[in-house]
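This document opens with one chain alone, in structure tokens, the form predicted alone.
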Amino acid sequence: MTELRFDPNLCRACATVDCLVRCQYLDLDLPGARIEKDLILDGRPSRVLTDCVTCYGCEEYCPHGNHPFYLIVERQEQLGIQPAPAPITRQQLIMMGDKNDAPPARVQAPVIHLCAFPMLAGGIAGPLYEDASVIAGNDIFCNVMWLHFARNSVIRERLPRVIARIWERYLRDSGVDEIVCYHDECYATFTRIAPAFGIEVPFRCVHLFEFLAGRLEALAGRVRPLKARAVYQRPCSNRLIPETDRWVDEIFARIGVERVARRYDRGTPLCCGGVLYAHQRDDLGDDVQRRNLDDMQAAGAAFCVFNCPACMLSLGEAAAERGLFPIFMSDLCREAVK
């Protein structure tokens, strides 16, 4: 069993608790986010086990890359915390569990890894795709998912046969030894998740926009400025590689797309409230979409961006019904390239 990689006493000498301080759904001074994190340190219940809304936030607002959240989700499982009613978990458990039957396949670079969402390799096509392979299906899942239900044993168990799966039968035996990952949740659990938890991957990942970014540049010829204004949602996994964000900057610059400034972006966003509504918290999940959207509506953009099918899925009719239109970052790449 692979074991978190987590300094204790790194966590009991900081200065800031940042991790609990900045949260924007638990309000804690210092000398409180201190007793709270002091108890969780013990393995000791404490209101911020039960309190967690499971953003992921923590993970990017520690200045020590100690990974508090992790920390989190392990101790509310040891603790018998459940985020989720307990009927909900099991049936996700049920839902999203592998087979192992998929055959082994021949793929050629660039490999894009689509995870449990095969029904989008349809928007993997045109010039940003050119010659692409597509990989999916639940047996390569990436199970970051557990972390919303207080399951780090699931990754613990799942992620190294989906790691496994990913290089034996789609990239050993066809020379390629990277793949490109469509979500942050894949891009974040093989480069932040496997190595916490001591988990060796054997291939390299890209994310999704450092390789649109890299294809807008090399059709900078073939580009059309949308001059658009858009908002950009944060997926919460996004909250675990934070320096990727960048690439959306960078994105839009190159596709003629404003991304407005709002409250809620950044350093700052909000959930799509979808977990929130999963962990049966219906009232706080209407509070945060309400206030998202306000927010989003305010800063007079056109479009509302997607990365995470699952914030697509909570928030995009909402979006378009603010007059913005909600579209994967993947789409609005290609509505720019002729």
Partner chain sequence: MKDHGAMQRIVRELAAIVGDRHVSDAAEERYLYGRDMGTMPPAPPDMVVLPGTTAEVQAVVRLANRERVPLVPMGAGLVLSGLTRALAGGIVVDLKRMNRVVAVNDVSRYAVVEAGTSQGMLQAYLKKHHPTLKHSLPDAPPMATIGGNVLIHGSGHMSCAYGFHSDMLNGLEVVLPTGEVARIGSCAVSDYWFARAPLPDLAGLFLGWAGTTGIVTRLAIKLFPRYPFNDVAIFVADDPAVIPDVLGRLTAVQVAEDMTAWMTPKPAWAAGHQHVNICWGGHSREELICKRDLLRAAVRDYIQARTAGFMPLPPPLKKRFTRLPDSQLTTFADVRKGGGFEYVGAIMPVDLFAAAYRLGVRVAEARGVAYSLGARIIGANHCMMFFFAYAFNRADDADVARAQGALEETNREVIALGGIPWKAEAPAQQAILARMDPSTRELMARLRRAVDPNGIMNPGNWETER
Second form
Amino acid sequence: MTELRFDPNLCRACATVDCLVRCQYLDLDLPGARIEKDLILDGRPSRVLTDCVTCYGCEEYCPHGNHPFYLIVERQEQLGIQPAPAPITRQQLIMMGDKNDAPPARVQAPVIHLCAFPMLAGGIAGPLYEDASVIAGNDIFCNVMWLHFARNSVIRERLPRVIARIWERYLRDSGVDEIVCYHDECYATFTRIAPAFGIEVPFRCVHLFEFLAGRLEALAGRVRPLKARAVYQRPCSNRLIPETDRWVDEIFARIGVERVARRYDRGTPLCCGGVLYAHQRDDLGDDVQRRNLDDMQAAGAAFCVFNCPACMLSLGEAAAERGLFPIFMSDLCREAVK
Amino acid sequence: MDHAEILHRCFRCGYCKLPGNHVDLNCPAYLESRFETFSPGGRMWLLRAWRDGELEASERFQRILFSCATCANCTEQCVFPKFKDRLLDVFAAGKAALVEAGRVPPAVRDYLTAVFDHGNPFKLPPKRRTLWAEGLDLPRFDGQAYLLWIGDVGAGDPRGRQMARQVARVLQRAGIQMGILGPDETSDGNEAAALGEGELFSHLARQNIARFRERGVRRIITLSPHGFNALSRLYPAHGGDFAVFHYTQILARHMDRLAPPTGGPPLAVTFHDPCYLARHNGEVQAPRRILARLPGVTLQEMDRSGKNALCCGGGGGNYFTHLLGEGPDSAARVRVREATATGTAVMLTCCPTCLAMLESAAVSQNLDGRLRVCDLAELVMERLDGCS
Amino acid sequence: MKDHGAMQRIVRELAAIVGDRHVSDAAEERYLYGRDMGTMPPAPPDMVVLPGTTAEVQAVVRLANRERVPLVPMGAGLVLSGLTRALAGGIVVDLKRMNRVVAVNDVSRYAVVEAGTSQGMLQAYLKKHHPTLKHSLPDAPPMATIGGNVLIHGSGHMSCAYGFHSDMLNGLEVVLPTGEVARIGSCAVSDYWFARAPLPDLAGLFLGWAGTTGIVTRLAIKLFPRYPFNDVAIFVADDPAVIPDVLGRLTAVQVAEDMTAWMTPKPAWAAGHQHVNICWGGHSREELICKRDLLRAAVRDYIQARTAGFMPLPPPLKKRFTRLPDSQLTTFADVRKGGGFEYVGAIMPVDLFAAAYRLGVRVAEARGVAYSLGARIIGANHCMMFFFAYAFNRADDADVARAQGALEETNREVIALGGIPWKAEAPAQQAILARMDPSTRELMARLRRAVDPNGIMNPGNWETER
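Switching forms now, from the form predicted alone to the form predicted in complex with the partner chain, please provide the structure.
Zooming out: every chain and molecule, the one shown earlier first.
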């Protein structure tokens, strides 16, 4: 039931191997990529499996939507390749584990799913979020992070429980059938990963950006254009749902913010570095962060806009030191609506 | 006593004795005494011993309890979440238990009796309650935008009266439409509550709330942060639902309405944050915004400022009861010494209690020629009028 | 035991020395000064005095000597092991009025302070007046005194680099039990308090003696460069047996100022794991990174084997581990909503890490006591202060007794393992003495008789002749 929906024949027949050739970290040419791809398909050790930074970029690059990254993770786990030391992974497994201790609650639309970040609930306020309900906590953590730790098995084990809880604890009895996913991770989990693993999702999901764009349109008369330039830190999880990136442009247009062009945005975003440090690859983490920050700084923006809390944790302070004001997309929008 | 169930949870680690930056002792009672017993933790442990019958409510025990200036440094600095928020409630409950048992220092008894009998601790007859406003052309409240609430110290203390006049004048100058209760104003009860006399406080609160309602008061400006605290934070539990502001908050908003200051000579000042404004109510910006709008005036912060400020020692009724003493280690004297260490010659505050305490301390400390203690409104008026 | 009249006379004489306001024989002070936050039973003094100068201390000591009244010197009273209880009554000498920073030498990097100066106040003073210097802070609340902590052989956030706080002592001024004021270290000869060498080191007469050999009134401690950039990493492993090797590798790099292991059953993600916090500083970001890389290289084998590694710690989360003092440690007192904890701090060779860890878990779990374990590394793996912290509910006598039992058992077992309880409770001192080389014990007794012929100094502690 939770078999990965991956078509090996399609993969074998792929002429471009974009997943690996376009990888920003592995530096593979087409012949080399083919070799590594075949090793992966055969379930044999490949340097991709050990060197992958788990940026999710290959999911975006695959022209067939064939989930090459989920396969990489699958193979890492099958071959016992641990991106992070065992105690670190084990701690994260417990830290992000569910306790199943929250009581059922009535909610009303829009239901904002804050995932494992209840500390952000204070930001769900103001006209943009009028009448919104908030659900949050480890019990409804989307669990997409295990892709970084070679643990598809954890997603398979935990995700059905999480989906059931969201539905049974909050939505079903409230007569609500839709959640707004504050984070890319959650939207990607419910709209991409769950189907890829054959896990059913009984509710609909709206990406925060689509929600915000809609609210900004409805509140157009109250929007005060910010007249600012911003760089955007596109998170890894957005690469599972690249079609939602266009909402960033729409939101920025509605609030008078210019998305300053830079090298590491849109199709070539750089990892925030957080995962690299968890993988004990500090040298690479330093390098990626430095390049990213240099690029942000050179863009000459006032804001550094994040949508991922992990990216904010990893890069927020450093961005501020470079003179960029770190801010969540949601908070930036709230600033524009008075 | 109320809150007895948490007395044992104080570890007595001593964070409560210091400000957040640890520069010096910041609990007025402990600073003055230096006995552990006078620290917040000591008080917690002694209350537990008293409750358990291990100690009597001796005169010293009473003094230890009632010398707490309710400055809230302990609640600000205690490192135990949630527990910390109840520290002042515990001390108030301890004092209430002593009041209930009739074991209070004579000065506390006299204070409470005066408030009960006269509606104010100065035993002012109603007519003399308006001494401060003579010649100011301040109408009685009759539906104006604001009620100006003066409070006991503004009405009864000579220095407080001077401050009250200047606050009223500067608000008038800013075009604030306001009235006063005049002889009908009685104690707001903030100190009665701090001294554990809950019934007296409730009586005063209900009485004042009824009076406000009768007159249609909706918005109130207070002279004193103590009154601000009572009206904004304590009265809602008794049905008070008024918009309450400290005068600095209103003034900060309306500085642009005042005639452009002519400037005046450069003047360096330091500012003493009143506990009931900064720590109890989180307002540290309004006074500084006012100062920032005064050309030529520069603010030199003391080592302890904002929520780290050292109390003047007048809170918790100590202005009236003098249980904290006036020796060289009294909070007020330490505070004026700290002010002079900034190199400024003017120490500002915005509370009549602080003003009276600090000015008196400056005299005791022989600083009266070198350090001028005055209210923010007084400085604003001076700068507006172009005199120094 | 003096009669009431004699005690009243002593109170009056003390008042004449320090002023009325600074002496008390009231029930309130006797109650509070008779106990600390740990599990030791109360032992109230007859009175408490707060001297403000060395001369006042001297006069108090002379009076006590004349009257044969015990003296109990006290700093913040935060040892938790009851060392400032008045086991034989007498006078508690609370030194916290003596809290002046007397001098700071920027060039030779030391500070002379009065013994009652608090850690927090010295830290703030240095930040303001000597921003390039700092002293080693213990993991105690900021009210803990410099004097108290140095004299009990405390350790702190620079101990990995520079040893015990007593190793950072340059000299001291002490009022001897017979009332003379002596200076120890270079200050005995020079106006500078720069070192204890090259003189015969008499500081040992006052370090670790729990106030039984005199009242230290001033001391000079070493200061160190304050780095503008600071970083922390947390190394995590499962197996306690590998920790001595891990610590050996990390300390061999010699860049860490502080290295502290911690093991705790809560939160759940920490249970069963061995964590080692490593703190270091630098004058630039590049220096920080360089030092980090050296540390990582030292434990690369573990990382590559994926058996251990560094916890991911984004910059905002690092603040929790670099904040000094760390108030989070104090909140352990409230894990049982009971306001109490005490710990055995055992000075041990690092070799015994795994055995100590297993001992702590066994004792705590067998007795049902909430616990937290850890070890501060002293020097380049030269030894450690392994702490076995047990929380209790002060309002629950049975719970206090459970914690006390755990502490007693831990003290015993630590000694059996080859460690020595630090700032030991009076009963634990006896256990140490029982195991001590008899000649050493006799030497201690002889020294004590020599410096304190009337036996007035903190009796009940280090009683070698019991």
